[in-house]
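Given as structure tokens, the chain that follows is alone and in the form predicted on its own.
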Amino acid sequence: MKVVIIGAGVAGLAIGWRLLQADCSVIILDRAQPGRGATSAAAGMLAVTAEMEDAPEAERRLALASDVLWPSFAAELEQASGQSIGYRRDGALMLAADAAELEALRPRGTVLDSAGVAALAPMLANPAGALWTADEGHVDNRALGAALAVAVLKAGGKILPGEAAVRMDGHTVLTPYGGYTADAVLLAAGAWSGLLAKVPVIPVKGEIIALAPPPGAVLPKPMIWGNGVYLVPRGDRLLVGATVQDAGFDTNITDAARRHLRSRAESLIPSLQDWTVAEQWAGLRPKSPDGLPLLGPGPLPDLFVASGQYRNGILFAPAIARMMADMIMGQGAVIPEFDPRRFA
């Protein structure tokens, strides 16, 4: 079976890798470079507890299923690519602003008082307490994109960077340089998916900053959520994110976002005022009208869609890779809540 995939982000690459393992022929087209869109702009969190608090049951089940797959997925990918993806399970603290908020967190799991929080993250300023999830993790999303690209190439796939799909004509995907005909086409172009087919996906801009510590400063070990931001340790930097803005396809970074994120982070850890902003970037999250992913058959024959993951493209990746590869090969069923045709 021959498959053309539009989009070399985490979804397109992971699905392509699974298809190649099933002896399919795979060509992946991307308007830029593999893993350099929303995949590289994320923070790489695998945060089921924080992200799925108010999620519909179908999305929560997807998150939990994918979270279970992540350990074996990471190990398999590192072996296949020969590259580390920085997969870690150091836990997460969801901070409470006061005693009432702490009490509201109690039904969700293990709650720590201020002393318990201080033992895990002593740099925090007078926390009232927190919800502690010891198995929450994160992955280096930029390393993940690079490793998936290597795994695809080693498995015999083709990746054509800088070759944007501009139109689909039946089973043929047209680019400025030619046409690629396949038995099935997968549209996994993230926020740009709606430009190629009648797929209701819009871009939602998010900015993140990376803080570098002064000499002698120590990064927190767990991820930290509080005061409207999250803090993710990544190597020798601390990622602080993320803004949410309806700004079309604008990816310019702004002073306002930097000030906002830094101020919120410093309210949690005052010593961050001595840290420097080492990097700032913006990405575009793909969002559907109801906020749920679009996973299944598209509006054209033999067209499949994997988009609309919004904030959880990294978390969902292992489950979506397996689900969509099976579906494309005619071996999997569509989950009704994620069916792209629900908006027809």
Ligand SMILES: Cc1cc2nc3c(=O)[nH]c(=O)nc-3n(C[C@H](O)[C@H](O)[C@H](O)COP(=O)(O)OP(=O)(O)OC[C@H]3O[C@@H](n4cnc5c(N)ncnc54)[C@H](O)[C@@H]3O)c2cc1C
Given for the second form:
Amino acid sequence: MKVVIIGAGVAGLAIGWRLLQADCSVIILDRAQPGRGATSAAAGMLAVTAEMEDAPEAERRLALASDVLWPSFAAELEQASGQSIGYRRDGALMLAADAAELEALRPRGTVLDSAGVAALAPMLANPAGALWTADEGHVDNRALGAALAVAVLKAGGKILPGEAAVRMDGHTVLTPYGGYTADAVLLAAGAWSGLLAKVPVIPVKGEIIALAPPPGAVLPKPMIWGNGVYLVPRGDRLLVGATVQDAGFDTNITDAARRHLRSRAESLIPSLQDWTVAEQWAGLRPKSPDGLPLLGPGPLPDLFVASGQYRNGILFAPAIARMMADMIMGQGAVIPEFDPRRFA
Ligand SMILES: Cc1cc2nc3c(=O)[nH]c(=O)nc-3n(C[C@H](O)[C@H](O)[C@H](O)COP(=O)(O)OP(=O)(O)OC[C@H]3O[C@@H](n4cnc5c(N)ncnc54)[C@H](O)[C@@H]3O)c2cc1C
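Structure of the form predicted together with the named molecule, please, following the form predicted on its own?
Now the full complex is given, and it begins with the chain already shown.
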């Protein structure tokens, strides 16, 4: 079976890799470079606890199923690509602002008092306590995109960077350089998916800063959520994210976001005022009208869609790869809550 995939983000690459493993022929087009869309802008959290608190049951199930797949997915990808993707399960602290908030967190799992939090992250200022999820994971999402691209190429797939799909004509995807005809087409163009087909996906801008420590300063080991931001250790930097803004396709970075993220982070860890902003970036999350992913048949024959993962496309990647590869090959059912046709 021949498949053309539009978009070499985590979704298009991971699904393409699974299809190649099932002996499909795969061409992945990207208007820019593989893994450089939202996939590189993300914080890489596999935030099953923090992100799924108010999620509908179907999304929570997808998140949990994917989280279970992550260890073997990471090991298999590192083996196939020969590259590390920085996958770790060092836990997450969700800080309570006061005793009342701590009580509210108690039904959700293991709750630590102030001393318990200080033992895990001594740099935090006066924590009231926190929800502690010891096995919450994260991954270096930039390394993930790069490793997936290598795995796709090693499995015999083709990635065509700098080649934007401009139109679909039946089973043919047209680019400025020609046409690619396939048995099935997968639209996995992230926040840009709605520009190519009648798929209701909008971009939601997010900005992140990466702080570099002064000599001798120590990074927290777990991820930390509090005061409207999250802190994620990534190599020798601490990521602070993220803004959530409806700004169309704008990916400019702003002073306002930098100040906002920095001051919130410093309210949690005052010593961060001595850290420098090593990098700042913005990316576009792909969001559907109900906030749930679009995973299944699209509005044209043999067109499939994998988009709308919004804030959790890195977390969802292993499950989406399996599910969409099966579906494209004619196996496996569409989950009604994620059916792209629900908005028709
Ligand atoms: C600031 C921020 C923080 C985030 N943090 C997390 C997190 O911690 N954990 C998590 O799970 N998720 C997180 N996310 C969400 C996650 O990044 C996305 O859900 C996920 O990356 C979407 O992957 P994708 O492959 O669908 O899209 P993308 O990675 O955006 O890839 C889409 C690709 O399609 C290409 N493309 C677009 N149009 C065309 C065209 N016409 N022709 C060819 N190619 C095209 C683009 O160039 C791009 O490479 C975050 C997102 C942002 C912005």
